[in-house]
Amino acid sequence: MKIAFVGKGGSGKTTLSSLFIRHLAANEAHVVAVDADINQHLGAALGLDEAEAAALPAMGAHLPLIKDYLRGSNPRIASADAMIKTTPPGEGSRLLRVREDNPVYEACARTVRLDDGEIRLMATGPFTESDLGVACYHSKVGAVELCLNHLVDGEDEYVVVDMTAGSDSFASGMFTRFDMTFLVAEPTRKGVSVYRQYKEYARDFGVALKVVGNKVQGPEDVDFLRAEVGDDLLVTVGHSDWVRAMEKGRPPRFELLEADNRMSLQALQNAADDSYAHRDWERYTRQMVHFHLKNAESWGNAKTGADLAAQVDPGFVLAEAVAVPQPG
């Protein structure tokens, strides 16, 4: 299943993403984690030192390889250069699976060993000096969207994406790529403002959205969040000595995380599992096509010099049935 963590800058979404990833690994799940934020901190939150985090390959730098691999033998795509971030898969396209080795993972993913297992970590890549003033960060995130559009995931397989801050993900169709979106909100007016905006934008697309209250100090904070977001409030997280030690680079073993916080992480997993059980693959594919056609008309056709609507395979539905089961 595909899971996104969103929220305003400083809300703690990267910290909570990393805790959730550790929790999944401890439960022996298969995990691909993606740092899609312009501020690349997920690697550090998962225990990488500064040099290791800086050495993570940037997905944006490998976009030609990603396109060439995913294109496969799809006759509707004339070349890798004709692919844009929203290009959907069709007959002949190569699909990604969580439990496999492939050239995309080889180039863009690194294995991170945690206390109770290991995960694959991928990163969009930060802005470079050559990008400043001339590049749009959404073009870098496009590598993530393209991979999500071609990724077939199943039970006990989790793709966890630490998203860009605020509502930036609405600059593309990527916000519809997830079975569950966890919005991390502090118990403040600013904290819930991003929730309202996200809820409004996502209303017509069937986005499953739950709020994780963070930095909650007592019942008054819980009451405030409940009054502002209602039943969308799933769990709250308060002060954690374990997290404080992790932020200093000296985390204890994950099994020593406070019991209340471990219970909150299990609630997140339960909510994600339940949402995945109701995934509508046809709607998932239809939304993919919808945003591709919008992007093609607004800029893609002009950029590539081709009619990108022709890339849509009307008979193709992305689903587990089109993927060959992988061992392990």
Ligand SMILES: Nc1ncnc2c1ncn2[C@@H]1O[C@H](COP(=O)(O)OP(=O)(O)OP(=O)(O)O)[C@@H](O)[C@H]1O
The other form holds:
Amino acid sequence: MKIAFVGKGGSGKTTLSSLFIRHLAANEAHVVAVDADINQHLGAALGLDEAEAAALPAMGAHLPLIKDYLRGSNPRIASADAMIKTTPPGEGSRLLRVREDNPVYEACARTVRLDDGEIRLMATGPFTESDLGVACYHSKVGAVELCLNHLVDGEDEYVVVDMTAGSDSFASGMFTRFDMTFLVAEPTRKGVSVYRQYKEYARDFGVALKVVGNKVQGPEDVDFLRAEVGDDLLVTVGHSDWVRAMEKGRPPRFELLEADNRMSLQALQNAADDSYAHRDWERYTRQMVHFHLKNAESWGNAKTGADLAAQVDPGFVLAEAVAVPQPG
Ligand SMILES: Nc1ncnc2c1ncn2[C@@H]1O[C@H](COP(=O)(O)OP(=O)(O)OP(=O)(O)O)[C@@H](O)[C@H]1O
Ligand SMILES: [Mg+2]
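And the form predicted in complex with the named molecule, for comparison with the form predicted on its own?
And the full complex, kicking off with our chain again.
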């Protein structure tokens, strides 16, 4: 399943993503983690030292390879150059799986060893001030979107994306690519204002959105969040000494994380699992086509000089069965 952590800057997206990833690994799940946050800190939060984090390959720099691989022999896509971030898979496209080796992972993913197992980590690469709002930024996040749209994920497989709740993800449709979106909010007015904006976009597309209260200090904080977001509040997380120790570069073993925080992480996993159980692959495919047509019309056709609507394979539905050979 595909899971996003979004929220206001500094709310704790990266921290909670990394704790959730550690929790999944402890539960022996298969995890691909993706750092698509403006501040690229997921590697560090997963225990990489500065040199290791800096050595992570940038997905944005491998966009041509990613496009070329995913295009496969799809006759509707003339060349990798004609592929934009929303180009949907069709007959002949190559799909990605969580548990496999492929050239995309080889170029863009690194294995990270945690206390309780290994996960794969991919990163968009650092954003600079000048990236924001311009083509470069789009291509960095676009690499993630292309991969998500070509990724066939199974029940005990998790793709966890640490991401910015930016307008780019609304325009491209990236925000509809997840079975569950966890909106991390501190109990402040600014914290919940990002929730309101997200909720508005999410409503029209049936996006499953849950709020994770973070840095919650007591019942008044919980009451505030409950009053602002109602039943969308899934769990709250308090200040964690474990996190603080990790930030000092002295991470205790993950099993020593506070028990109530560990229970919150399990609640996140349960919510994601529930949501995946209702995944409607046809709707999922329909939405990627919807946003592709929208992007084609607003800039893609002009940029590539082609009618990108022709890239849509009307008979194609992304589904587990497309990529995973059924037994017997
Ligand atoms: N529950 C927590 N307990 C203790 N410290 C926390 C907790 N949540 C977040 N922090 C601390 O708050 C700071 C911001 O958290 P984090 O980097 O995860 O936020 P972010 O939303 O990813 O920020 P950015 O927008 O900069 O990427 C970090 O120093 C982190 O260690
Ligand atoms: Mg972050």
